[in-house]
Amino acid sequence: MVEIKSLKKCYGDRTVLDIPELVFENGTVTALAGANGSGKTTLLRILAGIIKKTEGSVKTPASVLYLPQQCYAFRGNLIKNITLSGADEKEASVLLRKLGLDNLASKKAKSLSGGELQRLALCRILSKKCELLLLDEPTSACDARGAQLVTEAINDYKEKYGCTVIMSTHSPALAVNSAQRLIVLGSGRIEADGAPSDILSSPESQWAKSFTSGWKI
């Protein structure tokens, strides 16, 4: 379980995150949505232990994996990039096939496109087991087919390990098709929190209504 109480993140006099209380139950999938600067990445980075909170308490499981929005590649081919994380070559091949990269397995990872690199980074993450999976815009660089493969891979991983998944996204399809819960953030505060279908049909605030007005189920 992930538990947040009286969480604040400030930079000088500017408060970028202000969440009085928030709980993520074990085994659930939550999508964080909101405009740029709404606090999505800041929340994920605090949960991942990358940056420190200013105030409050945060409780997370022992094993946490985090996929940043800006992905990277190691030297060598795609197989090597995954086995460096501890997977064997057979498992690496399975992950590459699942994410549509198997035909590029021997290619240098540094030569990949943005969407391919994002899927490779996800392969590295999914080669490990965790209790909490944090994903920052996992489909942002992907085309429609790539986004579909990412969505399926995340769903399969969650079913296999029963982990809690929290992901930020600008993609209505990812939020609706993968998440049981949608949290809409605005200026670091929660503007809506509930089932995606409920929020899209009856937003809890005018800000949430405006933000999700173009979303379709």
The other form holds:
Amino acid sequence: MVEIKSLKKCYGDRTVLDIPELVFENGTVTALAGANGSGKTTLLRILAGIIKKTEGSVKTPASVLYLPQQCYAFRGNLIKNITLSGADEKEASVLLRKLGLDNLASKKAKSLSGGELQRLALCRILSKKCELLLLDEPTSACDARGAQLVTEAINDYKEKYGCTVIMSTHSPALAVNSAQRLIVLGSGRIEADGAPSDILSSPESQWAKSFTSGWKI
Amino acid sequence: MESFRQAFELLFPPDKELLQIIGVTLKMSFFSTLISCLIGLPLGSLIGSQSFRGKSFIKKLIHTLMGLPPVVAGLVVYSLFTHYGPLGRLNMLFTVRVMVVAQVMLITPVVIGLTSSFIESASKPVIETARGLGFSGLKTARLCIGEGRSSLFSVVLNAFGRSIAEVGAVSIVGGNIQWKTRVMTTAIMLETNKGKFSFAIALGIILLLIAFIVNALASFTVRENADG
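We have the form predicted alone; now please give the form predicted together with its partner chain.
First the chain shown before, then all remaining chains and molecules of the complex.
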């Protein structure tokens, strides 16, 4: 279980995240939505231990994996990029096939396009087992087919390991097809929290309404 | 032109003493660069990739030491290794080994400072990705070194360049002894003081040539490995 209490993140006088209480139950998939600068990435980075909180308490499981928004390709080919995480070549090949990258397996990772790189980074993350999976806009650079493969891969991983998944996204399809819960953030605060279909059909706040009104499923 | 002619005459056929001076210079520069990098690259990588209490103070200290005047380093090492100094019984003063010690004292902060700056700026995505994958601090540092090896190679070259061009510390602790601790820079200084400008310039040209060859070889090696 992930428990957040009185969490605040400030940069100087500016408060970028202010969450009084938030709990993510084990084995659930939650999508975080909100405009740029609403605090989605900050929340994920605090949960991943990448940045420190200013105030409050955060309780996370022992094994946490985090996929940053800016994906990075290590030197070497795609297989090497995945085996770096501890997976063997066979597992790496299976993951590459699952994400539609098997024909590029021996290609240098640095030569990949943005969408391909994002799928490779997801392969690398999904090659490891964890209790909490944090994904920062995992389909932002993908085309429709790529986004579908990513959604399926996340669902399969969750099914296999039963881990808790929290992901930020601007994609209604990903939120609805993968998540049981949608949290809409605005200026670092929770604006709406509930089932994706409920929020999209009847947003809890004017702000959430204005943000999600452009989402068509 | 006279200097070039003299440099050519010193090299072809090679002057015995000149070869010995070049040998001592390269030996001293190689070992001081090697030791500095063995200490500085991992330490700089750790400082650059980790957040910890006192990091800001350590960085300030390193930046101060990066500007340490060579004669001060020479004086400190001399005080340590002189007959009555705490390390005097090692009998190392006026040897190439103590010249290496002085050079390491000068170069290590440069290697640490440049490495940590590089890791902090250019390696941010590597660090975030590695941390996201749950890698240890050591594995993250190793990855940063591997990913930025071209840039880190320039740190090594910088260290070598500083070592081969240094004169203040090595003349204090080495004593510029003929056939023993005389290096290119101290030889140039001596020949200039003796009024043998042409010979000093010839030595300078050879020193530049050595630096150029080392840099060219290093650039070639880095280019060979540059593409991931």
